[in-house]
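This document starts with one chain, in the form predicted in complex with a further copy of the same chain, laid out as structure tokens.
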Amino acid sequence: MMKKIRIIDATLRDGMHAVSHQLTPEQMAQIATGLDAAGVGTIEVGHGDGLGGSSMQYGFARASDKAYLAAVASAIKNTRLDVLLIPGIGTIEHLEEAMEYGVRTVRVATHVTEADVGEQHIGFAKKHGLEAVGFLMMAHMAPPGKVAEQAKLFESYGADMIYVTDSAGAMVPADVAARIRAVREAVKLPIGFHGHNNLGLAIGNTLAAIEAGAESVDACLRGLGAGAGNAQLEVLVAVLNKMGVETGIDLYKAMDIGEVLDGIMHRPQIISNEALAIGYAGAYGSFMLHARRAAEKFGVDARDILIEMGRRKTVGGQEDLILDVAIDLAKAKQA
């Protein structure tokens, strides 16, 4: 087990699913404050979905990129900025005007199976000085060689570290560690995990990626998130006291800013039976409200639709499949 961790930060990123986006950029500061004084060394900024997410397809935020960066930028003194790039959502351009309010790290998030799509954003990244980072999201749909082949191709683009990610929390924690540890046969780069809660096991799993050897994890104060949210930083770390492992992360003072966050949601994270759901099929979160419709028009069983489309692989953009599904599922159900 390391005796070191660093966390990374995702509430100003993930969590921004879990408030569709609308955090102002003076709560994004306030919050940013709140970490840095806490000794969080990296938190992550931005929309749900990274440079450029605020969009009629994924939902516009509250404010724009530069605001956020700008607002975040001011607040913090010693932590690191961090953004996240999806290629096909965000662009180099994004990423470009995002360094001019001192970003440091960048994440570039592809696919489980498509690294190759982040091979210019890496290099670009690693030219202008910054950390930059190889982010392989829906891990569990590729078995732990696949995982660790995308994480070479990664390093070999000049990636600085590489994380594997639960992005439907489907994994329970043997995936977890069967993936770890491919990736750290493969690679000589550190590894990085970034887990879902959707079957419970947001902290379950990061530990049993700590044990099988990640340097770095994500978490997220309250437990915010897509879906059924992240590992819950003031658990997290809380967690990692016990045993002895150091974060660099003041437990009482996360607990406290944790409670700013509580006068700004609506509602607490939860293990809705939608994030559930999505968990179990190993599903596009985005699939589920096109299920439901399906699901209603055709008589049949949302969950059964979403596990379907599990099992068939789909990735986001698939959407349509999902009225296929549904229709064949009308058509097993009247034979």
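Pass me the form predicted alone as well; I've looked at the form predicted in complex with a further copy of the same chain already.
Shown below: the chain alone.
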């Protein structure tokens, strides 16, 4: 087990899913100030679906990307500012705007078999001096060899790091370790891991990733995030402290800023029935709120919607299919 690990905090990006993207810029600045003081080296900011995500399809955020970035940029002193860009949702123009606020890292997120759609974005980021990360989502949907193949594509485009992402919280530790090892053997870049908690394994899977060679991992205060949330930052820091792994993060200060977040959250982050269904089915984490709304509208069980979305091997961006599935289930129920 390595003795030093980089933790990227995604509370102010992935955590936005858990509050329906309704944090205010002032709240983001307050949390960012606390994370900066706690020694968190990198924080990711924006709509839950990244740059350009505020929309009818993905849910409107309380404020614009520019307002969030301006607020956080003015609040941090030492922390590196990071954004997520999903090609097709965010654009290079969005990234150019973000760079005006001191963004130094961009994670270009694609489906695990579609790294090629991120080539242009990785190239642009490197041309402008950013740290560029290839972020392979829904990694459970491809075998280790395929994940490694896609990682090599990102490496060929100039990426500085490869992330293996368990977007659905569907993997168990052996799945994570196999994919991290495969990527480690295929590329010469640092490897990261982002894990959701739908099966209650976010911390365990993160440790498995580190054991297999990951040098960077994600976490969020109070475990905030899409679906069942992510590895909880304070817990992960405490666990790594006990294991003698250096994170550079002050545990008490991280815990204290978590209390600030308690006063902002709509509800505690838990593994709800729908979130568990996402992990069990391997459905995309961001589908949960859409499935709840569709279930209520058509009088069906949201778990059945999510299980069917997983069976159909749907991916992020196919939220429209949730309504089709709900309608099909409602018709079947009436038959």
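Numbering follows the first chain given and starts at 1. Note that this is a predicted model, so its numbers are computed, not measured.
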Item to check | Per-residue rigid-part match between these two forms, residue 231 to residue 302 | outcome: no
